[in-house]
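Taking the form predicted on its own, here's one chain by itself in C-alpha cells.
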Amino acid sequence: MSYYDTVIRNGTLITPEGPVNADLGIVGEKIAAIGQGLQGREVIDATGKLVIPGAIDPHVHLEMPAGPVRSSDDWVTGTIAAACGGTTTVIDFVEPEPAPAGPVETLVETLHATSLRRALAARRAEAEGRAVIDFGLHMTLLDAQPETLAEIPAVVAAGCPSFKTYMTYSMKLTDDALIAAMDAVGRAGGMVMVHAENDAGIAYLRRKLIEAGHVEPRYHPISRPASMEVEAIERALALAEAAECPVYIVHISTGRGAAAVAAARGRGQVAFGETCPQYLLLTDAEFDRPGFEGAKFVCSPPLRKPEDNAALWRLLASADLQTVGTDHCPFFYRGEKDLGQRDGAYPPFTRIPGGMPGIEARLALLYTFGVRAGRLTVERWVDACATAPARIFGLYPRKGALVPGADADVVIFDPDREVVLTHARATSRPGASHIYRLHENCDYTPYEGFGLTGWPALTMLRGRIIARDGKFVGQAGGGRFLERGDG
C-alpha cells in the first residue's frame, strides 16, 4: 500500500469530470493520487467541505505606480490577503518605460533602459523573496516602435507570452499602433490583453463635464457610459481578427461588451472575457454616497447598472464570459483617494486614482452570491477562478485542477462558515464572532458589511499549508516565479 505525505480525506473533490467524493494523495509538491482509502503520514479531514484547486487571480496591480501614489497593497500583503482568501497565484503586470520615437541614431542610446526583458527581469526580481504564493507577470506594451515589437519573441521565450494593451489613458495605443502590436504577439504565439474604452468619447465628455463645474465622484460613471467600452471591446476584436492574434479583454463591466465577445466566439474567433466582483455585485449607486465616499468606488471602467450585473452573471454562467479576475489595485481613501481634496472643495474626479481592493475575497463572494445563489454551478465556479485562468494563461494543467501530476495547490472551503467583511479592527458589536477582517493594505472595502456563507478554511501551496482559518501560517517569500507557455 503506497504512503502519501499528505492525505486529504472526507471531502468533496471538484474535479474537472465534476464533483468527486474521494481522497487527495499528495507527494511532495505534487497532487499523487485521487481514490478511496488512501494512506498518509499526515491526514487532514475535510468532512462536510469543498476541496478545489487553488485560485488563480489572472489581473493584480501590486505595488503599482500611479502618477503621484502608488497602489497601497505591495507583493508581501499582497500575497498574504489572496492566500487568506483561497488565491495561490496571481499574475501581475510589468510596465516598461515607452521607448521614444525618432531616428534609429536616437533610439540607440536609450534602448538598453526601455527594453522589455529588462523591465521583466527588474518586475520579477521586485517579487521574487517577497512574494507568498506563486505568480506570473503580463508585459505591458506602451508603444510599437520597431525596436519594442522586436523584443516580443524573447519576452514571450521567457514565460511571458501575455501583453497588455490600452486604448485609453496617456499610455493609449492608436489603432494602427494596436494592431501592429497584435501583430507581432500574434506571430511569436502571444495573446494580447486590451482594456477597451474609448479614449476620445472619454476625454470629449470629461471635458464637458468639468466645464459645467460637474467634478464630484458620482460624474466619473458619467464620463465613461456603457457606450464607450462598448464600441472599444468591438474595435479591439474586429482589430485581433485582422490581425489573427488571440485577445483577452479584461475586466468587462457591460453586459453588451460580454455579449460582443461571446459573439465573436461564436464566430470561431479566439477571443476570452474577463469580469470582476465589483462589475457582479455593485452598481453605479454607490458614486452617490455623502460627502466624496463615492471616491471609494472610482475605477475604470466604472461600476455599471443593475441590469450590467444580471447580463455578467448569465454570461458568466454559460461560459461565454471565461473568468473573473479582480483587477485589485487599491488605494488609501485618506491621502490617495482623496487627492487634491482641501476644505471641503471637491477637485475634478479625474485626479481620484481609479482602482479598488478586492484581491482576498473573490473566491468566498463569488460562491455566495454565484453558487449559493443559483446562478452559478460549483463547477463553474472553480472553472472561472481557478481552471479557465490556467487554461487561458498557459499554466494548466500544472494549475488550476485537482488532476495527478499538478502543483498540489488545495484549498478546502467550509461551505456553511459565515462571515462579515470588513476592514476595521476587531470589533465586539453583536455578531463579531463572524467578523472577518481583510488583510489587504486598505483603509476600505467595497464589500464593507457583506455577509457571506462559505469561506476557505485551509491554503496549501505547492502541498505545503500556507494559511488556515483566516490566519497566514506560511513561508516568507515561498512563491516562485512561473514560466508560462501560449495557453
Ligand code: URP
Second form
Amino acid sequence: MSYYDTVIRNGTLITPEGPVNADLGIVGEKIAAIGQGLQGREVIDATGKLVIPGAIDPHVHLEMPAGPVRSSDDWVTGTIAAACGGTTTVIDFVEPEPAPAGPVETLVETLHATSLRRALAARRAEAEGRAVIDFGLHMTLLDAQPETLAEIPAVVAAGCPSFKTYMTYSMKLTDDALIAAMDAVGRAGGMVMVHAENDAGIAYLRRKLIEAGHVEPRYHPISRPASMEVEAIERALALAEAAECPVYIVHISTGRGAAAVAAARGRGQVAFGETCPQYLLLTDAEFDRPGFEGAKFVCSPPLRKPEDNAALWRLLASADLQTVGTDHCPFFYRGEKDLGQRDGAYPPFTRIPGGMPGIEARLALLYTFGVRAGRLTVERWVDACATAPARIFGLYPRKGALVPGADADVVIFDPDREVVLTHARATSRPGASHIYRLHENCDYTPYEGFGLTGWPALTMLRGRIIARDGKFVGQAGGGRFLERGDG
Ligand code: URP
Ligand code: ZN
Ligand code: ZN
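Form predicted in complex with the named molecule, following the form predicted on its own:
What follows is the entire complex, opening with the chain shown before.
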C-alpha cells in the first residue's frame, strides 16, 4: 500500500465533476490521488467539512501607487490576509511608468520610455521573497505607441498574457489606442482586461456637480451612473470583437453591464465578466452614511442599486458572469480617504482615493450569501472563486481544481463556523467568541459586523499548511511567481 505525505480524510471534496466523499492524497507539492481509504504519514480529518481548491483572486492591488499614497496592504500583509481567508493565488498588476509624450526621438528618450519587461521584472522582484502565497501579474497598458506594442509578445512569453487597460482615469486609452492594443494583444495570443466607464461623460458630470457645490461622497455614484459603465462595456466589447481579441471586463457593477457581456458570449465572442463582493452585497445607500463616512465606500465603478445586486447574483449563478475578484485596493480612512482632514472641511469626492479592502473575506462572503442563501450551488461557488479564474488566466489545471497533478493548494472549509467580521484589533463586544479580526492592513472594512456562517479552517499552499483557524502559520516569502500560459 502506498503512503502519501498527507491525506485529507473524510471531507466532501468539491471537484469539477461535483461533490465526492473521498480522501485526498498529497505527495510533495502536488495532489497525487483522490480515492477511498488512502494512507498518509500525516492525516488531517475533514469530517463535516468541504475540501476545495485554494481560491484564486484575479484582481488585487497591493502597494499600488495612487498619487501621494500607496494602497495600504503590501505583499506581506495583503497575502497573509488572503491566505487566512482561503486564497492561495492572487493576480496583481504591473504599473509601468508612462512613456514620454510625443514621438520618441533621442536615444535618451528611448531609454527613458516605458519598458514593459523592465516594469514586469521590477514588480515581480517587489513581491518575490515577500508574498506568502503564489502570485501572477497582469500588465497595464498606458499607451499604444509602436515601441510599447512591439514588447507585447515578449511580455506574453514572460508569463504575463493578460493586459489591463482603462477607459477612464488619467491612465485611459482612447478608442483608437484601445483597439490597437487589442489588435496587438490578440495577435500575441493574449487577452485584454478593461476597466470600462465612459470617461468623457463622467468628466462632464463631475464638473457639473462640483460647480453646483455638490461635493459630498454621496455625489460620487451620481457622477458615475450605470449608463456610463454600460456604454463603455458595449464599446469595449465591440472594439475587442473587431480586433478579434479575447476580452475580460473587470469589476462589473451593473446588471445591464453583465448582461452585455453575456450577450456577446451568446454571439460567440471570447468575452468574460468579473464582479466583486461589494457589487453583490452593498448598495449606493452606503454613500449616505453620516459625516464623511461614505468616503470609505468610494470606488469606481460605484456601488449600485439592490436590483443590480440581484441581477449580478442571477448572472453569476448561471455562469453568464464568470468570476468574482475582489479589486482589493485599501486605503486608510483616517489620513488617506479623508485626505488628512479633521475639522469637517473635507475634500470633494473627486479627490478621495478610490478602492476598498476585501481580499480576505471573498470566499466566505460568497459562501454565506451565495451558497447558504440558495443563490449559488457549491460547485458554482468554487468555480467563480477558483476554477474559472484559473482557466481564464492560464493557470488551469495547475491551479483552481482538485485534480491529480495539480498543485496541492487546498482549503478545508468549515461550513458551520460562525464569524462576525471586524477590522478592529481588540473588541469587547457581546458574543466576542465569534468575532473574526481581519488581517487586512486598514482601519475599516466595508463588511464590519457582517455575520457569516462558514469560514476556512485550514489553508494549504503546495502541500504546506499556511493558515489555520484564521491564523497565519506559513512563512514570509513562501509564494512563487506564476508564469501563466496564454489566457
Ligand atoms: O476604485 C477602484 N476600483 N480602485 C482600484 C483601481 C481600479 O479601478 O480597479
Ligand atoms: Zn478599475
Ligand atoms: Zn482594480
